[in-house]
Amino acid sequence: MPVRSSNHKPRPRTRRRRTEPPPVEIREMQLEDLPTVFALGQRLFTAEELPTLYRCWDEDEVMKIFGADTETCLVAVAGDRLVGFALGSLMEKRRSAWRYGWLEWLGVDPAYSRHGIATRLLKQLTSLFIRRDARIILVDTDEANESALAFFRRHGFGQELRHVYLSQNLDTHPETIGRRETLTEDEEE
C-alpha cells in the first residue's frame, strides 16, 4: 500500500474548458460553395460507413440539385468555413394537389457536431417548403445509420417503411469475364 507523506498537496483538479466555435450562419448556397459542400460530403458519406449513402454521392448530384433549386440548397458557415449543409428539392406529382419537400442530404462537419447545426439547417429548410406550399418532407437514410434515424425522430419524421436496396457485382459475370479476355487479346495483338 503506497503511503503518502504529509507534505504531499494534491493536486487541483482543472477541467479543460471547451472551446466554443464561432457562431454559425446558416444561408443560402451559392456557385462557390459546391467544391467545398462536395468534399465535405465526401468526407461524411464513405463506403465504409455508409455504404448506400455513398453509392449517390457524387458532383452530378450535386450539382444536379444546387441546379434544380437554389432556394431549397442552404449551407452553414462558421467565420470563413463552411460547416454543413443542408441540399433540398421540392417534388411534384402529376394530377396530384400535393407538395413535397425532399431533404435529399444533410451533413456536418463533425467538429461542429452536437452544436446544433443540423438542426438550424433542417427548420429553415422546412421555413423554405412551408412557404413553397409543401404538405409534406421526406428524408430517406441508411437503416444502420442510428444517429440519422434519432436525429429525424426526435424531430418529427415517423411512418417508416424499409426500402431494401440489391446489387450485383458485375465484376464476375460471364459477359464481363468474355469482354477482359477479348480487350486482352486486342492488346496483345
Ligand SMILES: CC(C)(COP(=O)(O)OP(=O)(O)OC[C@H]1O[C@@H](n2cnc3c(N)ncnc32)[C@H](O)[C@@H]1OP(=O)(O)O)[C@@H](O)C(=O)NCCC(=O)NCCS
Second form
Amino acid sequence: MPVRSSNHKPRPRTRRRRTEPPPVEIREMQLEDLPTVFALGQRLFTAEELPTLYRCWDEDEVMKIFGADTETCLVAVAGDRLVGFALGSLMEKRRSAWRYGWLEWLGVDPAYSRHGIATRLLKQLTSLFIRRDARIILVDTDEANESALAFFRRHGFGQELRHVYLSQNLDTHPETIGRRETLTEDEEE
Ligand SMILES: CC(C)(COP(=O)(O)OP(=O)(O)OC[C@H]1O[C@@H](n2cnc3c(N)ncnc32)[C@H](O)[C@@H]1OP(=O)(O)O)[C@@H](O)C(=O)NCCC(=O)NCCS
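So that was the form predicted alone. Now I'd like the form predicted in complex with the named molecule, please.
Whole complex next, starting from this chain.
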C-alpha cells in the first residue's frame, strides 16, 4: 500500500465546482430583462404551442403587464442567464369584493425544465398575491398544452372551465368586399 507523504494535501475541488450549474435565483423583473423575457417567450409560445390568436405573445403584451405592476413580474436567473419568468397581475372585478391574482404568462427555458423553476416562480408569485390580498389565483392555457396542465394540476389548480372562442372571417364580409372594390376602382383611375 502506498504511503502518503505527510505533506499530502487533498486536491482542490474548484474544477468540479466550475462544471456545476449556477444556482437559480428568483427575483423581481427589471426593465433590462424585457428583451430577454420577450425572446424566451417567443421560443416557448410558438404558433404550434398556442394555436389561438386570442392571447398572443408580443412586445406590447409584456410591456403592458410589466408596466401595470412590476412587483408581480418575476424572473428566474442562473448566473447571468435568464431561464424563466412569471408575469402576473392583480384584478378587481366590479361588484365583487374579491381580488384575483392572475398568472398571465409562465415560461421556463426548455434546457432548465423539470428542475422545479416554474414551481419556485409560482410559489413566490402566490405569496406576493396573498400579501396583496388576492383570494383566488387564476391561470389559463390551451387545452392541448399538456405540460402546463400537468404542472398546474400538480400545484392544486382545479375547477377547470372550458371557454369557447368563436371567429368569423371578415374577408368574405360584404363590407370588406365593397371596400376592396372601391380601392381597386380608385387604383384604376
Ligand atoms: C409548463 C412549464 C412552465 C413547467 O416548467 P418547469 O420549470 O419545467 O416545471 P417544474 O420543474 O416546476 O415542474 C413541476 C411539476 O409539474 C409537472 N410538469 C412540469 N412539466 C411537465 C411535463 N412536460 N410533463 C408532465 N408534467 C410536467 C410535473 O408534475 C413536475 O414535477 P416532476 O418534475 O417532479 O414530475 C414549462 O414546461 C414551460 O415553460 N412550458 C411552455 C410555456 C407554457 O406552456 N406556459 C404555461 C402557460 S402560460
